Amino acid sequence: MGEAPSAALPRVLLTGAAGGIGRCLHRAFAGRYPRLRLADRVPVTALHGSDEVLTGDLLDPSVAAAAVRDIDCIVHLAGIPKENTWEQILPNNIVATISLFEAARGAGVRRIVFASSNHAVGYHDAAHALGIEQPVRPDSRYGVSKVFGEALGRMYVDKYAMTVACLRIGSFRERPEDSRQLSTWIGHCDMAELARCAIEAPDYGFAIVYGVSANRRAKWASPDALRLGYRPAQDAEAWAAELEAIAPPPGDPAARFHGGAFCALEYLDPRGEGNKP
């Protein structure tokens, strides 16, 4: 994935890319693209000649402005990524993601990849398998702020013309955690495939896929998968006999819904436990 850049590859804005996937999709695209510009409130190293380095808060719309300058394709990572207060999730994954798609559009960019979550459809019964057909069910402040991005996007396509990937990202990490990430991990490896996949393939309108592995547990089904070229090549099953015992007690709503822990009402543990996607 590190090949020279060409010039029909787009110039590309990553924003939060300082937290765990914006570190891992910068290091896949390192060189990739003629333009990988790292948006953070934080400062982030540049790791090749092609990345540009932006520090701000894109509630600025002189930040965000500056961000989406001379770009083809956003990928928006930037807000708070679990759940909290409203007046955490408010300004921080619902205003400033207004902010961002607005500097887009009067900036002419084409295209964004929106970073969403398998908590925009948690309240659904985990004894289900779910598409992109049923209706939203967010599972906690931070799914519906997701819900919102969503909507958004399927607007700015409507309206705009624009062209919106959603994914709804399961639990990125490393490797599976627990019983429950036998069905929703994604790797590092196919993290960075699907965002790629949404960069760079043509023409899709709007299109809502489930960031998961190819984990034959699966229970998330993405048509619109296809549409991008995503075709994930990892598999939790290899963490399976050390992973199946590790589950909330049954009819405990982590077990109940697919958005697992979430699940749980005023799920704010201060320290963060618990708040897994």
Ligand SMILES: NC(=O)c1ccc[n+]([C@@H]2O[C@H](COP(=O)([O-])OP(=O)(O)OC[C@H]3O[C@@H](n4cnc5c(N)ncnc54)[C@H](O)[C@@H]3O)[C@@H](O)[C@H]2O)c1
Given for the second form:
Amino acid sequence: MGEAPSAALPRVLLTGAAGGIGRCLHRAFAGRYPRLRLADRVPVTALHGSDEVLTGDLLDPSVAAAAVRDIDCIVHLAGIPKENTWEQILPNNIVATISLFEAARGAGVRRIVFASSNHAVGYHDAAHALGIEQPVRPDSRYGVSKVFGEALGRMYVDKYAMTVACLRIGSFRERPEDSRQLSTWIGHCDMAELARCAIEAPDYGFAIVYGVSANRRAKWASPDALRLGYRPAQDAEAWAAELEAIAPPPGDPAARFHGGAFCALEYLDPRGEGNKP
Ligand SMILES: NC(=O)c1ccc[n+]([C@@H]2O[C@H](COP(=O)([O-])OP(=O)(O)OC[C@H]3O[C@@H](n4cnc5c(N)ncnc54)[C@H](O)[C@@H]3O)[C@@H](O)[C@H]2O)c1
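Please give the other form, namely the form predicted together with the named molecule, since only the form predicted alone has been shown so far.
Starting with the chain above, the whole complex follows.
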């Protein structure tokens, strides 16, 4: 992906650039955009001459303001990437996201790509395929924070005419690691391609796209992927023989719902069967 930068391409801010997905996108985008600003509360190492590094906590409005200055598109990855306490989720996933969106609006940034999650809809029954028309059904405090980010994005499109893509990322891994990930996996190349499409596609208003590879067993449909031009190329099926047996027992909440193990955490079965602490 390391083509020469073009004036037609946007100036991009990556938040959470020190994290797993951030490092993947940083490598993929190095040298591609006229500006690639890498923001995180832990230091990031620059890879290319057009990289800019900003270290700070996005909860701080002055950090958010500095991060978005002279930027055209934000890819917002920063946050707690799994279930945690409200003491962690509220500031890092909700308040910091508000801080960033508000700074973006104030600075005239036109586009935000938000790292949402399949856990925004995790408590839907895994026996049925999911699109984007079903109501949200978060499976965790973490999932609620992603629903919040999606709602914030929707409002910024409707009220402020911005373009916002919410990527409901599945399981970002080098390779799939269990039977669930035969459907939910997104490989590194596809993750970078999905983010590139969301950054570079002509204005699309509001979009929700599942962040998954072209897995033969995928259960999530993304009509908006076409509008963004996302055509995944990787497929978890290559690991099927090895991974099929790595699965929770049938009836376990981790098997019954789209969100997998997140659904088993603190789960009290409303039917009174198989309660888990
Ligand atoms: N990895 C996955 O499979 C997956 C799946 C679905 C969604 N996501 C989402 O994608 C995003 C990136 O995930 P990841 O796996 O790279 O996570 P990660 O934990 O590796 O990276 C997140 C980064 O955000 C930074 N950060 C957290 N709070 C911050 C704050 N207040 N200010 C500044 N920086 C802050 C952290 O320092 C970290 O480097 C997250 O929002 C996550 O919820 C990831």
